[in-house]
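Presented below, as structure tokens, is a lone chain in the form predicted alone.
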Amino acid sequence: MNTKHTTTASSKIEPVKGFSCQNVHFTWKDSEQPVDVLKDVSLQIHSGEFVSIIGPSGCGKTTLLNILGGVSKPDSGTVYLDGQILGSSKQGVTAPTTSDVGVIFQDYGLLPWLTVRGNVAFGMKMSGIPKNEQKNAIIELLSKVGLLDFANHYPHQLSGGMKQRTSIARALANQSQYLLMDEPFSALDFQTRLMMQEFLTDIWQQFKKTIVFITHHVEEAILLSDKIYLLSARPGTVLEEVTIDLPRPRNVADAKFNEYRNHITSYLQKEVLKSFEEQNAIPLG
């Protein structure tokens, strides 16, 4: 099994084509008692990789995703996108732009007053794609995600899987090279989730995107990922980088698949227990 332990504060993460984080720290200051959420997070996500991030609840996975997407800024440390410090000037605009990063949420994030076609067109409009180029591009995209027959349906008329496919199509319409996905399949039933995992793998391979994927589902991470980062209990830091050395398509019954599953599950159990013990050690009142 190919694993690598976290980078220490003295180690240097070199910027790559993709995302690079060097000793990122983030503290929530909204409450009376500041809470350290992330501590010395260092990682690399190369262009074209499918990378999952796993960790116990509250370890800062979503916060890290928000930092990668430019929504939140770290209190210290540096984040690079394509070798450039995130938020610095990039050809006259501030990185990231809508053409750099697309975010796909657990709750889909669709505009309920727009049809499937309208939601995808909205993404293109935000990216500045000329209106005369949108029609054919929308038809092509909806065909690829299997929603052409539902182009005029509204979100409330769609199944969970269809909503998520619409959300992915909108991110693709933005021409986003990087897709950040925050537990996008957690609300789906088992069968739909399996279908969406296969669909996402096809989309990733077809469009050559870079995907950063947050999940609590160990099997899902192993099925989809080139690499998995294991975060500690809060404050989250990278404990281990696990490279998934398995051919695709992957088989959950494979012996090596089971080795990865046991390794990651064992890590999660330890971190969840540590988080539980720390919470119970805090005096109440």
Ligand SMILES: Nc1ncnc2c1ncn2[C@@H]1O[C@H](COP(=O)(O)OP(=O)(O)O)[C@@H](O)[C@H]1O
The other form holds:
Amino acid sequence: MNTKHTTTASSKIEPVKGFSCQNVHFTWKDSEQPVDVLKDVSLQIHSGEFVSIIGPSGCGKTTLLNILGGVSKPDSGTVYLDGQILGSSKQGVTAPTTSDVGVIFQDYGLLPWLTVRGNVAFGMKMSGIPKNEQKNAIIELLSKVGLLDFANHYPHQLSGGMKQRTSIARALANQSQYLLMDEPFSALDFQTRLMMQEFLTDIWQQFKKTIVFITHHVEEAILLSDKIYLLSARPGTVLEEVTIDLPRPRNVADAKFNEYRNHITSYLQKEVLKSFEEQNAIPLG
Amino acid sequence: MKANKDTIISFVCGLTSIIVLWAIWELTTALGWQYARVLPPPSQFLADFADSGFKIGLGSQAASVPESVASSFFRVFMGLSIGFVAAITFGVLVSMNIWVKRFVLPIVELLAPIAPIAWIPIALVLFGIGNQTAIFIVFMGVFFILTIVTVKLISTVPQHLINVARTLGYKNYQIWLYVIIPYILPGVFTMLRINFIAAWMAVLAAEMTGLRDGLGAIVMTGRNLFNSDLILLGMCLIGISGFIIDVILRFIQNKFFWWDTNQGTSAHK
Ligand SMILES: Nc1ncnc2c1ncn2[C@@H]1O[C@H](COP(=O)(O)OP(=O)(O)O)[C@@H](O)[C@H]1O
Ligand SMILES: [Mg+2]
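Target state, the form predicted together with the ligand; input state, the form predicted alone:
Once more the chain from above appears, this time first in line as the rest of the complex follows.
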């Protein structure tokens, strides 16, 4: 097994090109009882890597992604992006933008009043690409994600997979080096999901992006990632960093693949159980 | 194609009932119904109307009918447009700061239930007899309620859409301009259409009481001259004009403010 247990909280991680989280804590304080969501999260995502984050529902994955995207601010701990401290207000109202980072949501986040082309243009508007080159750049991008024929369609006229490709094209349009994806394929049917996994691998290799990928799907994570972080039940902390040492394209029937799958599945079952127990321990209402 | 067929059937049915109603009306008059004098049928009031050279009133005070229609339309559209733009602008400004919202919104909520008609006396004092008065009344009829709707809808803009724009490098004012305002436009416009009827009635009432032109004035001139042809003509024109304005508003909605914010942003198509 090519896994290593993460070192203790006090260990220092040297900032490098990519994301580096050091001892990040996050608490929601707006409810009656403050909810500790992230506890002492330290992780490292190198430029060019495909990194997945797996954890039981409600363990703080989305919160972590918002922190990486500069939308939320940790209560303590530091996040570095390319060696620079990422800072922003907690509500994100005065957040300095980090246009190096593109976010892709499970529910797409497309603007319904814009066409596919319009949504991609929305992503390119602040990219710094000169205005007169944007039109061609958008067409090129649309053809790369296979949506050229649908350029003038509106989001409600698209299938789920097309919506998600539009959303990815929009993030690419901004020239972001980092793509943060929050369960991007979980609303898609099985067939579309397989196609999108292949599509994403292509995009990742072709554009040499860094991808942080949140998923519930163990197989998907092993199929796509260089490295998987396993988070504990809430408050989320990194339990393990699993490096996937398999050549691409990967085969789900492979013996070693199966080993990874068994290992991660049993971890996930344990943590899901833990989060159930915790929920039952707190009387409802 | 099916929707098209439905539209045609509905249209034909609607037209048929209007024609039948008209026929009954003409028939009762022809048969000597005693109220025909106060309810002259279209054949009569339209003929009279043609005889008078499409003018209403006496001598130099006579106004042409197309002018009356045009001035009512102008007043309503000016009032609605200014109200729409002002309410969105004001609603956005109020929403930008929680304290401004807390202090200002109660006042708006207090003013909103005042019927547009109730503004007529004040408008007449403020602006005298003229277009401004009518526009002011329509404006008051929609401004407060649209401001409330704007503020309410702004609070429903999904956080993730705002986050998308923010991570793409949009500044706060750009997020308002490119995400929040477009998001709320269809909802505010729907509310404008709902409140149009009240504003329309207020203009007519103003034209009947204070102003001396417009569609409402036609009815009032008819009353003053004991001319039921004129009253009926005015009523018909009011009905048709109101209907046409509603069609225009619906067209604007379908053409410019059509998007359903529950679609496209959501996983469930
Ligand atoms: N706006 C909020 N206010 C208070 N608590 C929140 C808020 N958003 C999320 N939470 C809580 O934080 C925890 C983690 O949420 P999230 O990061 O969305 O989890 P995940 O994405 O792993 O399912 C959840 O248990 C949720 O109850
Ligand atoms: Mg989540």
